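Only one chain is given next, in structure tokens, and it is the form predicted on its own.
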Amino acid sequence: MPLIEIKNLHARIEDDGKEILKGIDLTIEPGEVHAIMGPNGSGKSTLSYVLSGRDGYEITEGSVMFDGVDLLEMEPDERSRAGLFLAFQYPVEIPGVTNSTFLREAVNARRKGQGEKEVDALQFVKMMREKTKKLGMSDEMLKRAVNFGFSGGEKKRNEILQMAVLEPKFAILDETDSGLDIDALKIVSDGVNSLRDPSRSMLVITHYQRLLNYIVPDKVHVMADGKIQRTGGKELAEELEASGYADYQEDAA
């Protein structure tokens, strides 16, 4: 059974009624990593927002099944507890709340929602040390306020740490490479690759082929004008790097 099955998904902005998604069809099996590439305004980030349940968008047609359950009938917190995770393009700063506190609350909220016993402070510290070590991160990051005063690279690494701690079934990475230099890109990509698992699927949204040199996808999709226009392998990303999106924008028009 597919982990994610999207059929003919249409969505528009609630405020002005502008249609952004115009019939998305996408199926992702357990363990697969898919990449979506496309020009600005194609609907890539909107798709991530709709899947995560962000306010401001109206689903007008279509369906999304997540692990056999109707995702669109679930509230955002229910989606998270069911195993969906979104790494933001622009991670939010939360002054006054340490990473350690934030992550422990998030982990226990998910465990409680799944009927599992909450982790105590000692268990959590042990788990966090294991996670940071695996991702090549310092324990000092846990003592800092969530993303407050972080560099762009630190914010993205922190998103990957959250993903490692929450252990989602399905992770959406919305332009995780945005604003990263080559060293930070390698570090973040290594973190993502360390979390690849036969039971975990990922959807990587990006403008650029360079990220896919490090996170090699099973499939690459080209998105333009609110639809997936073409699907292929990693070679499709290399083709886009060489020729750009002009052909797809003309086809969509």
The other form holds:
Amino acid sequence: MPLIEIKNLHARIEDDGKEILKGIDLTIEPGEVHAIMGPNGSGKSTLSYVLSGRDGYEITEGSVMFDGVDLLEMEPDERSRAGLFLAFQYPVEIPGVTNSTFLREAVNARRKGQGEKEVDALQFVKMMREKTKKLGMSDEMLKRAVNFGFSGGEKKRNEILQMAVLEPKFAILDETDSGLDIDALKIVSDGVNSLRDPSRSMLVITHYQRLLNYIVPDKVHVMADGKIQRTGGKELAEELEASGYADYQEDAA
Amino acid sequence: MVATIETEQTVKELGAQKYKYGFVTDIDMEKAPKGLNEDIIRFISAKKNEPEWMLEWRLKAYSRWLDMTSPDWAKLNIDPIDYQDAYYYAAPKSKDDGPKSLDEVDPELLRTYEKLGIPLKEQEMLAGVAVDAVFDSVSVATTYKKKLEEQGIIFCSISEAMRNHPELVRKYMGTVVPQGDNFFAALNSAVFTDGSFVYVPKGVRCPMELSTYFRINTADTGQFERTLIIADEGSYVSYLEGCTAPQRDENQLHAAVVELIALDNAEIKYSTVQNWYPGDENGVGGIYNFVTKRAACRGKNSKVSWTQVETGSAITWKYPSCILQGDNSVGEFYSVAITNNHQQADTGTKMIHLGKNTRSTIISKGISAGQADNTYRGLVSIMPKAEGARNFTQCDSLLIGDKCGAHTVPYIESKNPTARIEHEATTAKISEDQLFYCKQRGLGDEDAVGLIVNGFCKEVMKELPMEFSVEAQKLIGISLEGSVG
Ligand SMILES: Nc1ncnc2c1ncn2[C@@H]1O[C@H](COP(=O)(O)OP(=O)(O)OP(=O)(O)O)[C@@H](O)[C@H]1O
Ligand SMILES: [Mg+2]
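With the form predicted on its own already on screen, would you show the form predicted together with the partner chain?
Whole complex next, starting from this chain.
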């Protein structure tokens, strides 16, 4: 059974009725890593928001099955607890709430959902230290308020840290590589690779073929004008790097 | 069977003690008749076995009150209160009148206790269930009391203090909040039924937060409480008022008076978590809370710090203040006020700088949700002799939804050119992005709002004593239930 199966998904902006997703078909098997590339404004982030259940979009057609259940029927927090994780293109700042409090709440929300006891505070700190160390990050980050005053690169790394702690079944990484220096890119992709697992799938949105040298995808999709225009292997990314998106945009027009 | 014997003994001891301290006097009548007049005041004073001077004090306050009118300057919508249509004296509820088990307690209330993570035994105690657990806790209190006595700290009900320490009560009561200070203070002075008294002797650092005891001591807090705390030279005390578990008091009107006095080099930390019944989501019912809290930093280098988390009551009218009389004295006010549904809060502080190099800090966080109104009202006053006085004020408001209101009314008066006064104010809305980010990590609506608001209030919450802060944090989430989603 595929981990995620998107069929003919259409979505529009609630406010102005503008259609952004115009019939997405995408199936990801457990353990697979897929990459989506595509020009600015083609609807990549919109797809990630629609999958994670953000308000403001209206789904007019299509279906999404996640691990055998209808994803679109679930609330955003239920989707998260069911194992869907979104690494945001623009991570949000929450002043006054430390990263470690935030993550503990997130872990406890999962535990509560499964009728388990809340995580012991001391144990949690220990676990967090291990995670940060493994990811080559400083645990000073845990004491800081969520993304507050973080540099662009720190924010992206923080998303990976959260992913490592929450251990999702399905992770969408929306341009997690944008704005990273070479070292940070390595940290982030090592982190992602260490989480690769036969039962975990990922959808990696990126503009740069370079990332895919580190995180080698099983499939590459080209998205333009709200649709998957072409699907191929790793070599498709290289081809795009050379030729750009001109062909697909003409297709769409 | 050891436990049983111990319990029996505790009960006996308690019986003896109750009598000794006069917590329960021989009262044949449970209630004074409705209404307010001199006879009622005489009745209260007699029931409480008060000395003559106390009765005179009350009567004087009453005559002042008759000439006063309810203040109308606050941004509050209040239906007129009929002061003749209320009881001013009711005997403390006997445990026998209480529910016999938790089954008889309002399930809504129990649900909230559960959310706060209050242990079962304590739940029973808070709900007033007459069981052994209550005695267990009271005996703990008795142990504390012994420990305090060893250091010469007096911690008792104010009625008890009047009988056992009349010199202290007479010397200090009404010196910070005079009888005729304001309408509600005058009313309180005339009819107050009980409250707490604390005296910390010279050079003594109170070894515990005066809280656990208090929690039990005033499980049946009256409508008109009166608290007096005196920190003698070089002493320190941290006092926690209220209980973080929701209280369902049926009394509409609460008018308390709190007076704090810090002498040379003394420090008082006073923390409150107020969560009286706020009324339902349609604005029906709820407590009217009119409180006069004031501290006198009389001595040099003295310090008073007010920390309040106000989540309850239909109406809150409250301005804990500091009179900074002693040179180098310090006043602090940290406040979180949350209003949801139809709640209204008009709260803030007054910092009156009289002495040289006096300093004050005001951090106020107002959160409004639903159709609620939240006003910060503050006064910073620098008197001519307050050479080198400094104040820093920060007022932040957070709005949840678009039907609520937040207002900031800062008054600043400076009569000394060397004074430095800084004021910062911000208003923000809880953002959809923040909520979605939290939900994407698995937090439900309520938890997400609770977390964001707690973050917003952090500077204040960190001032709360540890044992209070966890419950207070949860309370913030609970009081904002239903504000989003
Ligand atoms: N809330 C909104 N209101 C109006 N238009 C929107 C909204 N959200 C997205 N759009 C529009 O939808 C289109 C797709 O946006 P989206 O963010 O999904 O693109 P993207 O492929 O992620 O682009 P990029 O590569 O620049 O991140 C854009 O034209 C964008 O302006
Ligand atoms: Mg995007």
